[in-house]
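Below sits a lone chain in structure tokens, taken as the form predicted alone.
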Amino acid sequence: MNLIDSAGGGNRLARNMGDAYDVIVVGAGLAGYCAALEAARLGASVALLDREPQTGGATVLSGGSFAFAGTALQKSLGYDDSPALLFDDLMRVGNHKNDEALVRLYADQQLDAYEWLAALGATFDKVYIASGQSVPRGHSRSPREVLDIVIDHATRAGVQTWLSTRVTRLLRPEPEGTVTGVRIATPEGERDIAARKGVVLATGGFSRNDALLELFAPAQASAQRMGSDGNLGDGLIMAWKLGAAFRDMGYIKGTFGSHVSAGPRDHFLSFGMYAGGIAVNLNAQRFTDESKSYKLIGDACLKQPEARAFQIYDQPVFERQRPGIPSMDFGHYLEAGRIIRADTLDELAGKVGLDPLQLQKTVDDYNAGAACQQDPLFGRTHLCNGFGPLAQITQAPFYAYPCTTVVLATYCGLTVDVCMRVQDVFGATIPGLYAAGGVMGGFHGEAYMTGTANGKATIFGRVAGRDAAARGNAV
């Protein structure tokens, strides 16, 4: 087991961990760190564990995105925002199947939240548009840097970090009882750990287990996987042993924009949709309204020849790039090799492989529409969820950013209520047992807003800490 020395350093050997803390976190991403530092502020001694040698989970695999509304940052920039729009736009993304007083409470919180890490220092200069915004509030940084921030922060208030140390089991003496605490695997064999007040479970969701994906999402079998190595699904299995409720796992769905070549752990994504391209398919014919979410075109994307397509766009496009936001930042693709750029759409056909006269037809056809602001295959009438004109893809050079569709989370997981206590599948509390991030279900619905997985990491991070520093109990 490694004990953690600093936010930004390396891991020493741990000397003795405690027999019972106040509170354990399971999970050392974003949700976990929150918790841990909420729970650590309000007075609780705070173990937070995590079975992977490294600190950052699924967080720093991230865009590093925080989808948050009304801030003083987007009113800078002109962009007219507010928690009553991010509401209704994340209820309207969510087809209303999302729990609405989950989404209510990440609306009502989002803005303390903001005020929150900037309090820390983890600022924000960059705002952008993605998808299921209807206004630009993407407001981006590197999620390394947020979570080495919150780590600091949660250090120097006590918390005490044990890497390389998996938790295998929730203790619970009595069936209808409650959680007072966890086992752990050690090189010396297993040991109980107690939780005195509760144990918030952080771990993600469960992108890297094979057969968990093939039993909840067999649609995504040809899409590509990352995540962190711990994605595995730890705490729903854990928590799924004491009876606990699932939300949302019928709608597990892969984010169209990841490059051919990645691998599990490389957030090669790209959004030239976003900005103006189009999608098109190995027979260079387009198969979506491409403003739609990531998760609908990518749906789309895996139904399509080999699960393959191409964004396609031109010049103007291009320049409306983020450089520094990794989703939009075109540059840095075309520097990599990812993107690729030719003179003529002809030239372009070439290079990667699609018919010449199909490509110029599929774009005449889409520049046709755009003249006038209305797709007419298949409805397009914005860049983005009803942000931004139609522009024709005309002015040279043209490229085109060969992708697919991935399962990088899986946006699903536990029931939980607005405290974050998890639920038992007839409605009951599981007394001391806590669920923030990405291991829990209810939030996003059928689809997902860009930003809202590290934004519901922050906000509902903090909410569990604070509900498990709070309880009265003793074990």
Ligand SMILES: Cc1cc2nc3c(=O)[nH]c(=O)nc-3n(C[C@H](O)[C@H](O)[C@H](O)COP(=O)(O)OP(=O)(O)OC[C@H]3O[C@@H](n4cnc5c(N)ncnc54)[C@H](O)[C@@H]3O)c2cc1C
Given for the second form:
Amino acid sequence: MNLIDSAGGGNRLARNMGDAYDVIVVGAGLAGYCAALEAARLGASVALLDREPQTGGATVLSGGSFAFAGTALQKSLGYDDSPALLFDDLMRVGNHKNDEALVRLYADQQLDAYEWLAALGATFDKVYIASGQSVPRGHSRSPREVLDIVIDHATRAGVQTWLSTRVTRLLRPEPEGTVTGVRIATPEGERDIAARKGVVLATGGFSRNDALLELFAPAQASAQRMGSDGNLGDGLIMAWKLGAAFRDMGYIKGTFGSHVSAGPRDHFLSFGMYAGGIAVNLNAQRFTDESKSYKLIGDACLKQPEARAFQIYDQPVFERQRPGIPSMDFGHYLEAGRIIRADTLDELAGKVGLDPLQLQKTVDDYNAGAACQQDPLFGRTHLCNGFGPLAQITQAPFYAYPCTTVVLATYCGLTVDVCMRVQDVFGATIPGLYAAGGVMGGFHGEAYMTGTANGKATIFGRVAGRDAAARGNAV
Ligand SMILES: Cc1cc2nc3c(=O)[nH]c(=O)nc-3n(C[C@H](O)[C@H](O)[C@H](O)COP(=O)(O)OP(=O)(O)OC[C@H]3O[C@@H](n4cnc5c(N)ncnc54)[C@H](O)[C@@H]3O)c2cc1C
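Could you give the coordinates for the form predicted in complex with the named molecule, as opposed to the form predicted alone above?
Every component of the complex follows; first up is the chain already shown.
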């Protein structure tokens, strides 16, 4: 078993681990560490367990975008945003299928979370517009850096991290009683650890579990899968056994814009369409309003031949890139050979195997509409979700990005209340059991706004940690 010892503040192996803690957190991603840090700062003894030999989960694979509204950084860049506008956007993007109480909680607490991260040392200096946002509010930074800062504070606050330690069961001695701990599998065998106050599930989504995806999202069969090796849905399954209720399972959608060569741990996402590009299928025809949520474009892409598409754009779009923001760093992808460049549309079509005449016609038709801010085919009116005027695609060189849809997070899961307490199928709280981050459902509803998965891992992880630490002892 690989342990990180709080006393050393580093990665030394811990000795004499006790078999009881106030709070046990399952999952070494952002939600887990935010919960663990808050609980430890309230004086709880905390063990944080992860099945993988390293920390990070899907958090460190992410684009590092956090959706915050009304920050000083936005103001300094001239972006007029507010918690109220964020709330409205979130409800609209979720098509009002999301749990309003959770959305309200996010909107109310996100500025505090932004300041909290800043106080830890996780500041942001980049903001960009992304899917589902009506104002640029994607605060971006390397997710590994953000997580490492939180881990450092958690470790100094006394959180003990156990790696290569898979939680296999939740302990609940009485059928309707309190969750009193977890069973773990280690290379040395199984054993139980008691949690005096609570267990926080922060096990992320299940984008790497084909059986669960087939059960809940059969329409995503031809989509790529992406996520950490531990994103197998263990937390969901363990809570399911205790009668937990689920939210949003029917809304699992892939994300459009993953390079066709991407493997399960590759972050090869690029969103030239939000800078003014169009998306065409293998017949060189557009198939959607490209300003929509990349989730909705992802669904549309799966219905195209071979579930494949190309984002097509010109030099002005290319120049709207944002170096350092992975999904908007077009130059980096060009260098890596993932974006193809040509001097004419005809040559571009030849390079990527599209019908040149049809591609020219598709671009000409789009340009004719864009000249008067119209899109008779799909009703696109802006570059991204109501932001930015349409622009014609006319200036060489031209670019093509071959892509498809990827399930990279599942955005659904356990039903929780505003204290992150897991609810059962009859609406009763399962005492002592919390869920935060990618393992929980209810917050996103039908679709997803970029940056709100990392945001909710931070915000709701903190809520879970605080509430668990404040509970009375169960054992
Ligand atoms: C390619 C990609 C890009 C993304 N980009 C963004 C973005 O820019 N902005 C955004 O907001 N969101 C983004 N997301 C989504 C976001 O990263 C995740 O939703 C978020 O990181 C989830 O954090 P988490 O802490 O809940 O889970 P994770 O970070 O996945 O951590 C869960 C941990 O739990 C562990 N675990 C699982 N089961 C067990 C078990 N039985 N026992 C012990 N440990 C277990 C796992 O090993 C894992 O380490 C992206 C995701 C991907 C994959």
